[in-house]
Amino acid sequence: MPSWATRNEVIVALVIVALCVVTALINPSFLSLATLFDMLRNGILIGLLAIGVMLVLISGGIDVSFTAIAAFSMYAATMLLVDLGIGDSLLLAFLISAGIGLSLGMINALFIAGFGLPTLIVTLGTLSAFRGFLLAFVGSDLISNVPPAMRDFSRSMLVRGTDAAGYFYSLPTAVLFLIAAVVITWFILYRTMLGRSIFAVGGSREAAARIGFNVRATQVFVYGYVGVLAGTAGLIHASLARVANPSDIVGLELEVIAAVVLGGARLTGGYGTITGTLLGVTLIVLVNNTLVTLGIPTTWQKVMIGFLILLGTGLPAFQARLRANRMG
């Protein structure tokens, strides 16, 4: 791992510790299992989406359509399960949602890998197209009568109880999906030739092609994988909320991208780590939670997220310029 990435992760970890200490001093109840498990629950959606975005950034692309894919997959899958009366199988629910996400991801892959169009332009277009198609042709009403399998899944907990202070805590089974995504993605990136090709394509597409990597196949995998993760994340979100709202999820793009960038992934491609991404997710979730805990208006969340994006992208660029000046 490059030294700048290691430093970036250490800085983010120190900021997390400092923020926890300050919040705990102001509000001692912050240091509790209830708070920890609440943050883990809030981090499932952002974490799954961030892992997908990390892969895109490593491969040298930028994707902003993942939230639209998640919302589309979640809502369409829930509607199908309800209308067809097949909502008793959780496995089927996830297969349908992940399959829809994969299909939408393949649309991105078609334009990016097939036609060679810029990733940002393509995903900006599909963000609007997927969103518009969902609301115009699929549905725009809340689905509050989610299928039984989704309701049962929302009640499934790994841990639950009450601490000494009387606060109830619970950790949903859904966190296992995030753990599985982390393990699978780590294995792909660091134990397979596919992972090497993702890093190589992000470093230099031309160089990757010259040494034998299939650039187009790599891009197809990346955007398909993002679609699967987004579809899975969307269904988890609807299950935990016990309602399928087509207006949910879209709008989280900045928070997710901020988490990945803060974790050390470069917008220019070729670098990124799962550890850094998870630290970035932790910081974003912590910022959102602590502002509420400290009684700061939620409108300041956007200000903080914007500041963190500037910090995450500006600090590495500043460090690179300093190194270049020293070498010069």
Contents of the next structure:
Amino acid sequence: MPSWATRNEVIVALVIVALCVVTALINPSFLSLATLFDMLRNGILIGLLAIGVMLVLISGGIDVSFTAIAAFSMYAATMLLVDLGIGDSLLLAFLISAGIGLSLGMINALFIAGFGLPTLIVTLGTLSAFRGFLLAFVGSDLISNVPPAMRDFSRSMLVRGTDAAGYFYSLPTAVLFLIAAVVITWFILYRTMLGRSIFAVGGSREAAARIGFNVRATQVFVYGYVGVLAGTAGLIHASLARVANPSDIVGLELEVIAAVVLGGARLTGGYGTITGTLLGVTLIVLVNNTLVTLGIPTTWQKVMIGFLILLGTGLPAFQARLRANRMG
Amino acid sequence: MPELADPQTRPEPHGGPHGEPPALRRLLGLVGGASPLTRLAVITAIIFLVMSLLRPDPFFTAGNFSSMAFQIPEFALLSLAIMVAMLTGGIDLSIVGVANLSSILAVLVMRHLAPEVGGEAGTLGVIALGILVALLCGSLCGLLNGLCVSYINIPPILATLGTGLIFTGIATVLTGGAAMMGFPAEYSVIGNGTLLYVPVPMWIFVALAAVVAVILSRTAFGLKVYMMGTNPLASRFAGISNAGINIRIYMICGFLAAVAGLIIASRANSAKADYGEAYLLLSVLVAVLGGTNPYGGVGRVGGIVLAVLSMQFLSSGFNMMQVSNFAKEFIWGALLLVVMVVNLLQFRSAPAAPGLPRPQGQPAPSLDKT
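Please supply the corresponding structure for the form predicted in complex with the partner chain (the preceding block corresponds to the form predicted on its own).
Every chain and every other molecule in the complex is listed next, the one we just looked at coming first.
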């Protein structure tokens, strides 16, 4: 088998096509602009978070606290905007939310880059600390009177209309943020020294340090970047839902991590692609949306995602093992 | 640490080996004293004293001691499981899923068979069968984890995250998400009975902790576990089958989780797919608090016992001070971070404590490659 055929991206793409074909055969109305736009809308949050997680995995770590960061920034930013009566500027809203996300990401960076503690355990701790702090000391009630800027943002659509079958479709402007995040992350990863240092640190921390990359600075950037992405994703989520619910978003972390590892990013670091991550996100969103159409009860959703995680990580790991065995 | 006579090995009087100012070393020495276990014992005693002084009426009472003794075993067993997995440099994030799946299988067996067999002996037989099925299920789940980690080479974090979702998912499918009732009345002894004034679940925990301690410190297998956790490459070249060790370790984890599941189910008189979800973070916290090194090779049962006690004193004390659950969640997370930083400073400033297999100057270069 040629090597490209066993790459995660190709396998995930084939599974996506197969799933689409089966769903379309069962329910022909699946193949419509409305479905496509619906899935894009659902993919914004998971997509933004997944890009951040991909960077963390490439750098050789893992982050499970990003959902708490997103929820924290979303809720605290909305609250600030409402309480201070400064809800007219969308730019300000995003700056505040991303800024809060950045600060929380810096707390992760302090423990991971500053003290060199294991990333899983640090982020397990911050997941619980951020979420607990938010719900105990910031607030636990829904904010349903979101500021005007966020309300207008949720109504702003790139495309809208009604298709031949009478289904209403619309594509929110927020999807531009996902596209921007993809472009910026691609640029950082493949066109800057910073991006090279992320790959280098993940590939071999020791080697990266010896050829002169600043390992700690790289880690600080990665966890800060995840914070900014999470803050942005949180505000978009609250805007589209037109409500800031502090217990939203947390709980999605496994789905997001599943999407990223399905796309081929390796927990051992040094490898991951944006294409793969986006395909992984597509598959997860597709699974979430089509299980019911396929007649599979939603109780099976967790089993499916767990199975996909094992498949997505097991296949490349097993191939690497076979290769190693052949070589010696 | 006793003062060493040999001037060459004695720490420099001014500034530690890594150049900490003497004041900081003295401060750490006060907290640290002889060994991490002693330090933890002192901290546990302080927490106990503070809570007893702050809330003497509800805290320092026989009723509270009894209720704490009933609450401790289930999360102590889960913490023990996490500690055992961490010894290999891995982690088992599927323990709560294993616990719930096992107890759900047990209740399914018991409620289908109990009405069919009559008599006391028959009921006891059915209960024994249910327990056996649960323990078997836990061990098989552990076997699956071990195979994923050692034969397919999936990093333990992702392998157990994935299998954990599958176990919880199967449990949800089996129960439809509802709480499963129908244990025979006699089964409640497992979680609620007392023997010689001590709760039955506490006896179970003490027995299993003793067995694990003996396995880890008195058998060749235990020595191999510590060796592999300290340096997997070296242990492989020493002729140890790392795969075999990993599989057995994850089976022990699964077994311990299944026992915890049986106790939880007996105390709740039902089994459910999402019982005890908060225990995962708490167990990791207890394992790290108890001096286990997440990079592998360091950790002892005694540390877990002390850490469990201190966590229970804190938790009960907070309940009596009416600290909200969310505030507790914040405190657990923050505590986990603080404890890791303190451990790190301790490792850096003090020479290897007696009984620890290796000095903890810097984390191994293979950072985060677990």
